[in-house]
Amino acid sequence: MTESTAAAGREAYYHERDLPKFGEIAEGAPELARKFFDWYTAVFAEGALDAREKSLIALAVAHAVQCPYCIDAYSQDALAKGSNIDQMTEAVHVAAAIRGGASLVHGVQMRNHVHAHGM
């Protein structure tokens, strides 16, 4: 059996049904989970940025870190908070540009290495 045939027969690694189970991270370390969720709630409270802006930032970061659970959650959240597809798509492009730029700027390290070895 080839790898692609084996993969075709397996369930997907990520499951939408697992997203609501996030709270279960408290099992085994409830005090740490409580602290995380308290902090997480505080981060997303209205402040200098409104809830819609924070949701768009979260959506962009979710794409940058490639978390399918976060992409699902913050796609829904951004829509619920009044964002539209154009704003959401633009936020994803911002994340992609930053991620791409971060890769490219590390080319400076490569060039430093090349120049240090007299190439």
The other form holds:
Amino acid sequence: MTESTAAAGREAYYHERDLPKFGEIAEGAPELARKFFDWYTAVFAEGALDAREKSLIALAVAHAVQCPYCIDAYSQDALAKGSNIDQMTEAVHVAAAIRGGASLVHGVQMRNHVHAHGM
Amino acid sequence: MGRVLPTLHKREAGLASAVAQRARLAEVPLARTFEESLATSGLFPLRPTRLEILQVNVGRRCNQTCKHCHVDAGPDRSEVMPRAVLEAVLAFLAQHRIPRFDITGGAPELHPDFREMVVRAARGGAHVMHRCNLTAILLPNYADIPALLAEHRVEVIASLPYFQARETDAQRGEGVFEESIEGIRRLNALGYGRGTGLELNLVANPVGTFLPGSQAGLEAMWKRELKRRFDLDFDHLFTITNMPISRYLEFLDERGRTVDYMTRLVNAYNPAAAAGVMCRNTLSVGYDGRLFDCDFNQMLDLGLDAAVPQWIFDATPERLAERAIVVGPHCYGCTAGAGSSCGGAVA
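To test you: the structure above is the form predicted on its own. What is the structure of the form predicted together with the partner chain?
Complete assembly follows, chain above in first position.
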């Protein structure tokens, strides 16, 4: 690792320039990478859902798992597939609603514990 | 964005000249040159196939100043094809029986002899194509043109990058979407795009720094949305990759995205698209009669291979067939993904 590469690595944990390096992950475990990328490609092929629908789902999930690489990739992919910012924003709201709802619905468990342990 | 902005030429911008654009592109580090990519596909030097399309750029005047325009066209441009060149073009078309005559600009309607050009080319038996911005035909002096196009069975190829105003106006200027919808409405009323044999094809260039998605997928979406929202029809959607020259190159530079965009084009190089590039069956003519392998080379002032005639006045298809097509880094714009041409995807 050169000094400049090391310095670049310290700037931040995430870099836009790292996204195109994703394929290099194969160097550690080529067979696993091949299986992953084949499966990944198959997942996004036109099927019962079309490619644009899958792209919007990916964009929403990218926000749910808060992956900057995925948000970058699928923001552009969604635009390329014809989605607009209104549709993409609604997709992010779906992710946010599920995340928020997932927290809130656990309040039922909280209430169960309160009722079990309270008077 | 206002409706009309000054062109690079008017602003005397850094990228106004072809030389400056070529120099800027040459600075961008690429993993391999376009020539090297062609060589790996067994396509270098790139040779023409049969000449099927004579594409004439009749001038750089336009009533719009789209952000991605590779011509740097606009109201402040004055270049226009003179009469002598027009006659030479029509003579070449007739004498060599070129099947397709593709009229581009600028807004070609603004050429004073546009109507005559259409009529004579069509009467000579060529399939005439008109590259239409959808708004010039609304201007009072040009409102008769759609009927003339219909009368002569001219194929209309019209730009509409999106089915909503926000995206379309961001690329083409404020208010352009609404007028474009009216333009399509008038064409539809004449039978264009409605199964009468009058062909209306739309062109979508990405509104941003991304590459076009699947042409078939986008066509289905454009058809559905234009029908549902405006009761409009068309035949096919052509996706065209934004070419990293002229105003789009300035846009990329302003965004700091030039290297990223070029890298993306190189990484998306598709040998099948390279085999089908439009320069192999097209001859491009400048407003002054100079010949080029394509309209993009024309704007970069990259003339034909020096071994063949350079002007419409003394060229023949036989002599031009001997040439090697002139290429450069911008050519990656036509070979990325499914490829890109004036007729959309090629692979």
